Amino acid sequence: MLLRPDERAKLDSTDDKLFYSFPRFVTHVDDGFLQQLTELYRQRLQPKMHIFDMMSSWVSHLPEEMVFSRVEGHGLNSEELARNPRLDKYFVQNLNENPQLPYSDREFDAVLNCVSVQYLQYPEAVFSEIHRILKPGGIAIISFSNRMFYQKAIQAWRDSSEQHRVQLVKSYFTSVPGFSTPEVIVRASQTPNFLQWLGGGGDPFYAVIAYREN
């Protein structure tokens, strides 16, 4: 499934490095959902793993006694990437202008995505470059809420329903051949929307996973 032009706008089209520029140290969903997170991490990555952490920030939400071999983080604000403790080594990169990553092929066990997958304009490209990256049979988890920064997410997103945008990141796995079949993870709230909005928790969590097939 490709996009069309009218779905990859943003209500805000400035350069979103500009949107970026200032750090924010703060989570943008609640325990709950950073706390199942951190468990799923827990299930589906292994020790002396080497992973990369794309559009990260000052925490990566790993859990505090595996070790990996080595984390390395990609985002917009360098301020945030230098407070995060588990990130090895990092960089700033725009992927809507540029979505090649800076990394040879099969060079990663896990792709991790946290709460950023609604701000890419070119997913297709972005996703195909998370297969590249990946080592054969490495994993790639991307989580999301109903929370997002809404003048920065794309047109797609911002007119979905949260379904439909499960479906959504389903469709950019299966856009790119030699993934295997995404598996989903859904924990509904049971809080009305507007209690979340207004800060009472019960964020919903979900997370698309597939891996590297060949």
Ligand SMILES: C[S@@+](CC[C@H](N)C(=O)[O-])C[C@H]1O[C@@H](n2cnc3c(N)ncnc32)[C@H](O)[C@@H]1O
Contents of the next structure:
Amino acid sequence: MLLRPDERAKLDSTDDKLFYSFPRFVTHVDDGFLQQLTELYRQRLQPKMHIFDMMSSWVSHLPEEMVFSRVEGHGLNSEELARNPRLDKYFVQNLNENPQLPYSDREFDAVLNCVSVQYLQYPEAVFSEIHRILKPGGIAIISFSNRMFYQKAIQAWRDSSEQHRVQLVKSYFTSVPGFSTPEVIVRASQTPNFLQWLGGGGDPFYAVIAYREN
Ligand SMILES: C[S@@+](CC[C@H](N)C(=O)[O-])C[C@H]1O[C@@H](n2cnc3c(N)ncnc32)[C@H](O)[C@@H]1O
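Alongside the form predicted on its own that was just displayed, please also present the structure of the form predicted in complex with this ligand.
Below: every chain and molecule of the assembly, starting with the one above.
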């Protein structure tokens, strides 16, 4: 196991479904971050792919001009997911209670997870599921910044530097046999920390990417 029990703990240990029971029609990171993410999707995804946007909301940040064969979504708030124009279908499931995804083996060409990986208490189990549902050659793109719902992020994330968070996500991939060596994309913030915290933008961008090898 990668994480000790205390490293999986959240400050708010109540059921995650309660925290997400009301919809938040906001974006959780700034426009610069989202533009970078959409551009990354443009480069790494192909039209006609079958895509799973996990831990999603009312936006998937996919390039508008790209048409996929099917985009399936998942999250904790059905009102947000119902409003997401890119999703053909969605389901609600607390991955900290049940990490098993309701899909067959090798169904998807791509699995996406945007600014949410810090909330997973059993990432080894979830990443094993990501590997299982990907087709060989399929891609997983995990993106994050330095923002979070602090009380809902696991201790290992809260107490880490941004560099260590990258290592953490890499270790989630390498804990599962059959993923390629994770690739890291970083765009550090150009804005001083105190201005970022005052809402001055410049959210740093991190993406960790791996492919299913077999
Ligand atoms: C910061 S939001 C990001 C939503 C979306 N990916 C986006 O880019 O706007 C975090 C998301 O993680 C999901 N989430 C948090 N805890 C979860 C859990 N225990 N199980 C499943 N999903 C969870 C929620 O659906 C929530 O919308």
